[in-house]
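Only one chain comes next, encoded as structure tokens, the form predicted alone.
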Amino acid sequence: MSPSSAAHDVSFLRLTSLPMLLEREIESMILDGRLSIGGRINENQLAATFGVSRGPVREALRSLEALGLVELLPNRGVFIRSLDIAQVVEMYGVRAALFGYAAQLLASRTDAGEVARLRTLLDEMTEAAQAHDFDRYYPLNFAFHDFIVEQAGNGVLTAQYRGLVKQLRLYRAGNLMTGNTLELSNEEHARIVEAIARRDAASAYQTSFDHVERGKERLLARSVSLARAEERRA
């Protein structure tokens, strides 16, 4: 390879990977709350923050729009997407079907190592739930669901599920798991693990589907409670 050819390849790699790197970083800023839901994204400010031109930032934002995390409003600019409760309910319905199918697939071909990993996560979540430690429970809960989806072995399902989960994180209505809901949720996890361990694909689907549906019901109840509290304060 000639020096000029090598230089061209390096330049091409930098230009094609930079928007991807920016996409991941901006996505992280959205999902961890550094950028406000519903807020307008200042392309110039982001470009200055990252020390790049506006071109790669704009390309990264187009990718995030395709993922459903931002939206372009004509003559106004790019805004972080804001979800209402009706949209969230619809997304939960799709998520329930995807997660149920993932558990069904995993149950049909699981091995001892996968079951052992699920039981370890379950035990750790049980400890966190009993202590009402949401900060510890939340990442374990995410890891539990993602492990089942990943090990299902269906790349399309995995991509669709993870994209949906990211979008659902845009809906922030306070701490939606309070009181005994951690323990209730983890009891449902236990039923999922047992179905997978038995290699009962039908039961794995139903318990997993029902788990997400009950999560939706808990979210709705908590959202109503928060809305009523807000009305009383007004």
Contents of the next structure:
Number of protein chains: 2
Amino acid sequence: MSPSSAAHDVSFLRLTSLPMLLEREIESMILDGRLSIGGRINENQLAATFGVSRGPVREALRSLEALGLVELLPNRGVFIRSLDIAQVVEMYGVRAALFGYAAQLLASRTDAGEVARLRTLLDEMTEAAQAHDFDRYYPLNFAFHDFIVEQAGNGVLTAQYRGLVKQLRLYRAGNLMTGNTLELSNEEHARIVEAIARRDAASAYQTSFDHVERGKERLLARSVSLARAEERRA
Amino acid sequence: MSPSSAAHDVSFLRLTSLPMLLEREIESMILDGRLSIGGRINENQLAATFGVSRGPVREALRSLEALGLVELLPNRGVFIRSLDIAQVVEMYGVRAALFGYAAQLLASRTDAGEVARLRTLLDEMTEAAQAHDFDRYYPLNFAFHDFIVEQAGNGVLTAQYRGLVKQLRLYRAGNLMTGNTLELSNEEHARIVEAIARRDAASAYQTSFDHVERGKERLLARSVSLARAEERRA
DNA sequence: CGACATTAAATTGTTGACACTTTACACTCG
DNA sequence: CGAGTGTAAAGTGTCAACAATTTAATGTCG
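Return the form predicted together with the DNA of this protein as a structure block, the form predicted alone having already been given.
Complete assembly follows, chain above in first position.
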């Protein structure tokens, strides 16, 4: 075997393990809602479900704790983490800073192909927004943000951003946008794309930061009105 | 027991556990250099050292992996994570974004007491810098940055920032500043403090972001000259 | 002498059993 | 009845033994 000919890493050496597998599976159970937020996880039951012993399950849960998806209370058990609105607000702030930084980086290194891709996503979102088709808009919106972060070319940034977005999925109720907020949000996307296309790093940062902050305010407004409705119901 | 009289949480219910304890201990072993970077961790040996079985040790190591302090290679073992210069550069970028955001937040909500504290730290750093006393400068410098992040009032931000700083300690060789870079760096601190004191959020962000970015460049310059020296030695 | 196959040792992976803690339930007493 | 107590069940915490894999060492052949 010639050592220098293969640019590929020799990481075919079993890149996965049982705890890692369980971690991914439990994670998707949480994010898909198959495990209810705030609820308790029964180690025995979970281990039985997967046909393994509790050891690997416990290891997987330790990882998920560090990722902020579950909480471990000693001698009490593992609980699916539930976020209150204050934590969500904090996360949105950090997300704004990270997303702004991503756009700034991308603006200073982007090529025509990336801009074209962004414009395509933007056009598709515009269509979906005009049709008030949230189900079509949502994945495009996600792809738009993720593309910017990914193409920024900073792996640490990507990991941090995605980890935060993952945690934010623990907060249900905020995922919906009503009617014209879709169009409002997408106008902000347009400004971001233009800043990146102009290679204006400062503007890319600012428009992107503001976009997430406005998203936070939209969520907050919705959350307040939801809380009011809850109050009246009680 | 009256329920509302005690503002204290009843979280005295054993807030720690053996794996958490081990996690903290192993972490400090890594950061103190008692476990050498890049080296392999022997589970049996480590468990024997603490007088416990391998189970809790493995759980602790899973947490440390998610925190980015160790790497787990299935069937191969656990290795203390070693950072290459490219990863360090990426981390500095994210750190710049987070620290900039912290300063921005603090500028928009700070009070006189906080500014006074910052000025005190600044004065002490100025003294240490003029005396070229790195050992005195370093903890002050750390406290300065951490104080800004802490007082920004965003717990998620604080956790993310500290996690990143912790990981950066895995990169040895960069911790030293020579002669006049101390004074250069501290002049940047002064600009940050002034921006915060003026409650100028935009300026606080920019000066703080730039400060970390310049720190990155200073590190990079040092790293390049070190690599050159290494080359000559070979 | 070096490359390769074979075997032994060391180390990780997983399990089931047991100890300890918490929780739920029934019981007693005021 | 209701508060408090005691007991049983359920669940988490820890361990030591066994299985599987990797690594090191040994021996063999070209």
